[in-house]
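Only one chain comes next, encoded as structure tokens, the form predicted on its own.
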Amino acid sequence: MIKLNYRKTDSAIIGADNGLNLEEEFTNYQEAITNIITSLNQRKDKPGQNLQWMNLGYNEETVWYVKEFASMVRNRFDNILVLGIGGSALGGIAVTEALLKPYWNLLTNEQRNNFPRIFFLDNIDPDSMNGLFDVIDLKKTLVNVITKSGDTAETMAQFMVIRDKMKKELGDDYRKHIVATTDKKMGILKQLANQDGYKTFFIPDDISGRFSVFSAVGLVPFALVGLDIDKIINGIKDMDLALKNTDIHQNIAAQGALIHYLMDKKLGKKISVMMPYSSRLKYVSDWFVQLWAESLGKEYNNNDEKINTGLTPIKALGATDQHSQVQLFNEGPNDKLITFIRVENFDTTLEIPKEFEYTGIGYLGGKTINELLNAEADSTKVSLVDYSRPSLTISLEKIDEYNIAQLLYMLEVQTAIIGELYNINTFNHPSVEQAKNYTYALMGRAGYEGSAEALREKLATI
């Protein structure tokens, strides 16, 4: 199981002005944490609670269909192209970057064991899109278009461009090159899939995009590139069982949630930094930024009181950002809680040769890059303590399907728990919908004509 070390948030380590008396706080909040964990598990099967993501580790039917589909298309395609934005892409990027061999798309077919390359189009930048068309052959590409609503403007615009290109290159066979992941009952993409005969997977009701990584949204691309989704599911199940424990001393998601909450409410630390010490985990931070920002940034609480709450997530990478951001972390405003992710055992070892022994860098010879990276992590944590800056450390034994599933699921549950502590709706994102509506109006969608006129007048004045 992954581990959480919270000692460097304790007042005994970093002082009462910037740390918490954790044993006292754990005791004070034990009843509240028990009630929150119990309530989340009681509500997860109820419609409208947006907690169906807590059941994804037990959706054996979806796993079976995904594995069957991946087996059917094995060796048929050179490329997987995922179209999606936000929660439809960030989880897929985070997991594949973590679990596939580094530089996967540059490896030979033999080095990839004949599994396809994978590309994510998670933005609508025209240069990036046109550049991608120059490097992949659409005739050898399977396109996975993902949007639950079925009308996400960015994703459907991408799909319209690519569908048109594929029809011109493949004729009617283009249909065999498309798999749609969307809502089971409604939406434009569902209609198109029925009309054109695309293979379709469904996103369960009551799951927000940022909590969808272990639904078909993530499992389909994972299986297509050869990741072991059975190990992913086992990681979720084991972590889910551990996080049902209502004793805060035994529940790392509850510990992380409460510490972040109290750091904000008691000590004014409203910035949460995610800093893995592994390049393979770099995009876990990107995924976490959306999870934290959309879930916690709310204008009103559940009592309709205006609170404008939220912890601002910042992504960093060790050791890279020791040379950019750590100066600010140490000497800037003491308003941050840094969460390190440490990997105990890397897949490979890289020795530093005994060169330049007569110089000041000779001490590095005979050590390993592995030792150096973890020494950098330890040094950064100690330097933060020197400046009375709080930090948490999540430790993974190694980077594999089981551990990555545990990590992401734990962070999802941590987010749900802290949302309950703030007494907010963790699962909506009303201002995102407002911006979407503005986009519909500006792009001329039917029914938004009045909004478009008012919006253009407003744009002219600001």
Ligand code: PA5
The other form holds:
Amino acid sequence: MIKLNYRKTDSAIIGADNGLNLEEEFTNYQEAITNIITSLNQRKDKPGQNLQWMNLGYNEETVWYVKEFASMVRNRFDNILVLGIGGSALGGIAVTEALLKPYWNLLTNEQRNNFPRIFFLDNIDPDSMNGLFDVIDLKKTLVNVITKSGDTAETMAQFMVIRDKMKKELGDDYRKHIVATTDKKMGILKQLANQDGYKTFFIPDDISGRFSVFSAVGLVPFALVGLDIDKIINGIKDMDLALKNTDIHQNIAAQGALIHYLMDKKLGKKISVMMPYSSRLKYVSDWFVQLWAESLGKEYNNNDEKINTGLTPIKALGATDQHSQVQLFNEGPNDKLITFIRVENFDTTLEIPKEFEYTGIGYLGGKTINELLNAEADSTKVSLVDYSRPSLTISLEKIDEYNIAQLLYMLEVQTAIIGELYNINTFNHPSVEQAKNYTYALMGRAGYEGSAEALREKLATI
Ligand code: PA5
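Could you switch over to the form predicted in complex with ligand PA5, since the one displayed so far is the form predicted on its own?
Let's see the whole complex now, leading with the same chain.
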């Protein structure tokens, strides 16, 4: 199981001005944490609670259908092209970047074991979209269009462009090159899928995009590129069981949530840095940023009181950011809680040759890149303690399906628990909806004419 070390947030290590008396706080909050964990587990099956993501470790039917589809299309495509944005893309990017061999798309077919290359289009930049058409052959591409609402402008615009190109290149056969992942009942993508006859996977009700990585949203692309989705499911399941434990001393998601919450409430630390020491985990930070920002950035609490709460997430990468952001983390405002992710065993070992023995870099010879990276992680931790800066460390024994699933699921539960501590709705995102509606209005969608006029007037004055 993955582990959390929270000692470097304790006042005994970093002093009372910036640290917490953890034993006391754990005792004070034990009852609240017990109630939150019990309540989340009791509410998870109730419609409208947005907690269905807590059941994704037990969704055997979807896993079976996804595996069946992946084996049916095995060897038929050179490329998978995923269209989606926000929660419909970031989990897929984080997991494939972590688990596929580095530089996957540049490897030969043989090196990829004949699994396809994978591309994610999670923005609507005309240059990068046109550029992509220069490097992939649509005739050999399977497009997975993912949108829970079924009508997000960015995703549907991408889809319209690509569908049109595919129709021109493939004729009627284009339909066999499209897989839709969307809501069961609502949305335009669902209607199009029915009408055009695309293979379709459904996202269960009551799952916000940022909590959907282990639904068909992620499982379909993961299976298509050969990741072991059974191991992913086992990782979620085992972590889910571990996180049902209401004893805060045994529950790492509750520990992470409470420490972040108290660092904000008691010590004014409103910035959360996610800093893996592994290039393969770089995009876990992007995924975490959305999870944390959209879930916790709220204007009102559940009692309708205006609170404007939220913890600002920052992504960083070790060791790269030791030469960029760590100066600020050490010496700038003491307003951050840093979470390191440490990998104990990398897939490979890379030795540094014993050369330049009588020079200032001779000490590196005979060591490994692995040792160097983890020594850098340790030195950053120690220097943060020197400056009385709090940090948490999540340790993974290695990067594989089982551990990555545990990591992401643990961070989801941590987010749900801290949302309860703040007494907010963790799962809505009214501002995202507002921006979507403004876009619809400005782009002339029927039904939005009134707000389009008001928007144009406002735009002229700002
Ligand atoms: O977390 C969320 O629900 C959002 O950020 C969505 O993932 C994002 O807006 C994309 O929405 P959709 O999947 O409906 O296209």
